[in-house]
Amino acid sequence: MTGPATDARGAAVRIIRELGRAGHTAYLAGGCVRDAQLGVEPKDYDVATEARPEVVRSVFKRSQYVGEAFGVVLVYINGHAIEVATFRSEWGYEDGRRPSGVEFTDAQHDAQRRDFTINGLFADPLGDDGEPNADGKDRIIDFVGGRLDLQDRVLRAIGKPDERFAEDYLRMLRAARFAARLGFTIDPETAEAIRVSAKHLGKISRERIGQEVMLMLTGPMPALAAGLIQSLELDGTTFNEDHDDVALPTLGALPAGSSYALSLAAWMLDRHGASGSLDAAAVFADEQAWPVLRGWRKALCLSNDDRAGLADALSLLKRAHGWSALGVAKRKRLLARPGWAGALALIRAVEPDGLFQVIEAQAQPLIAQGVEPKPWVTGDDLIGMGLKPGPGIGRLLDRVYDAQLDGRVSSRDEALAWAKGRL
């Protein structure tokens, strides 16, 4: 199998070989080793080495520092940018994120500073002759018990869990993400340390918290990830709300690949008691959602697009709740909304029977007719009839377009006559 990922591996192996020829130990490190051991094609490859960053730069002229204080160099080779980091130890995490002390060291000490045992593995792709192994198999270097945890499908913090999380409290959310993505159970001691330290998650920037939540809700198992956030008692500080380990039927019922905004809307309905009933969901969307939405936007540092997508999903759900009372034109306008497909998926997740099935059946013939045809009448047409520019043009355009949508006019000439009769 060949492709961008295998080409990136070739670039990383070449770096390891060149550093070896210069007299320096170097290994594949971290996530790429974990994924390869799980039989998953790694997305990218990182290299860890005993060579100091200035040495790495002397060996590879096409390189640059991306974290000089931490010994990280970006090496450009074979069309790929590979991170090469010097083995290091760290200490003094006073802000719950950045170390105040860094010391270059060896592979064993470097492994000890990492977060979880499955991420603390190294792989040597070279044979005794310093060339890539002919069979493509790597020698795994494991100082932390990561291979056994991979075998047992357990996510375990390296060393003392409370110390690992105090170094970077975002690791607590990452535990939920890794466990959900990989289908691993979280080691009980690690899980308990997360619950005890959950209150400290607020020390992490909202941008980083939001990024982790987005990765989880757009990953393969969003409901499982959200459930872990709640069961690990991280939900309170994640949303700046009270902890509440609620069931997640709506989020769990969304189709795979749902957008971040739609997943947030489903989680919001579940957390705020509006799941299982379209009536309850519509009342929440109409009367209670907006203060919650403002709070989530701030807590997760949502982008304008994600905030708008979340608001649209709730607004469309509320409007769809009144489907039976809508005329043909309003139904077609609703079906033409860009977020309608997502909103319908949300409606189905809340209440798969009843109104969802009615909408599905009644929407098909409308879609076949066309829900967003080109308007037969334009603003220029109305001005040509003598209507002065202003809000009145927009109101009349809406009315004549509704007449077009629901079939009261069947041609441009009829639409023009209809509009002229209402000047």
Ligand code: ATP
Given for the second form:
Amino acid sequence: MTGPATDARGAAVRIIRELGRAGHTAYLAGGCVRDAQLGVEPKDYDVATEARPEVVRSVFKRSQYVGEAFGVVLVYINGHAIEVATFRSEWGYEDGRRPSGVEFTDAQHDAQRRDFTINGLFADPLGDDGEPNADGKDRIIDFVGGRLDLQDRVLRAIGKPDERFAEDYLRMLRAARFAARLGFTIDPETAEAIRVSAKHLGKISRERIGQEVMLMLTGPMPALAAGLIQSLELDGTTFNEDHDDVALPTLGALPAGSSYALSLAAWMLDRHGASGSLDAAAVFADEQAWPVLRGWRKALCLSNDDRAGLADALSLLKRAHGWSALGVAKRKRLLARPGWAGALALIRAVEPDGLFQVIEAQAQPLIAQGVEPKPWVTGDDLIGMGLKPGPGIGRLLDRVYDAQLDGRVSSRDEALAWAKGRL
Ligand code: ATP
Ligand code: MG
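Since the structure above is the form predicted alone, I would like to see how the form predicted together with adenosine-5'-triphosphate (ATP) looks, so please show that one next.
Full assembly next; the chain just shown is listed first.
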């Protein structure tokens, strides 16, 4: 599974060559063909073949079934694990609508069961002699018009869009994801079918919905993807909220590569009328965020970490809103919080002038002093002074640490004396 992607391609081509020698048609399939045609490095390489799974297993000793019902075999070769799927006439839908058995078929029918034309291409890397083409050029096999759509930069469902979405409503979110990531337009008929079927998205499991949203918000164009979700009217069922195609200034202003939790926080502010001013965002975080957060957690099946990250970003934003009233110790404690860098990015996205600038300027010298110095006084010190173990120790430790952060004491000896005076 390691090594540069070009090696992964080499491994996939070797599999195709071996299968060819054993008399079976096999091609590169799906996303890797699309990406290579676009000049993008594919994430992984999938192989599709006419050979039955048991034949694939017998050709490659180092292999295992991963989706036996769907005819998928994982082949280990040259340190890579490559999925080899037998041409099939059904795709694997989840949520209780999984076809009970899978019918194996030919390349054309396999292509026609895929979701979008640009995902329905095959590539044959071998020449007539069964060896890889010397120039490394593949022969593209296109049963669905994918090549033209790649040229025109159009995302289009294969076959009748409404029927294809009814087979697996998740494809509606996948449409938004691919269109955003590639910067493609969605063919009008496909887009219209999504709007008409959008209300059915809730029939898909929340895990799958959340997974797609996560891929979109951590992908290269999060605000574009979110905008598409809204304009395709998928937002209502995605969040279990009313449809609302709001502007996305906060999400759009977050730095590239922001975390899923932070992107969700930004989108939440935009969707709930709390963007544009830090005052509005802080009021939302203080008074309205928690029920919304609970709803999103359920709707997107958020992990504990993502939920906590989202809650943290909002509560840090709220705290930072009161920055001017905080003393030095409280400011330092805030600057030392693990989610602070993200929260500051969020604050800047909400309102780049104003308080963000103030915080940035005033935080500099505090950070230079160190916002999280080692405490001069420890619990053992206080016990050594005769204090009984208990909550009183914690409180006093907090106060003496505040004095240290504030600069009211400037050495361990001063800190010990300060504590002694307050026993
Ligand atoms: P990525 O680079 O994001 O992995 P991909 O195109 O490889 O993109 P996958 O989800 O890995 O997408 O799926 C591989 C291929 O399987 C797709 O290109 C498509 O042909 C097909 N496919 C995947 N999911 C579905 C689905 N729900 N319905 C129909 N075809 C699908
Ligand atoms: Mg893939």
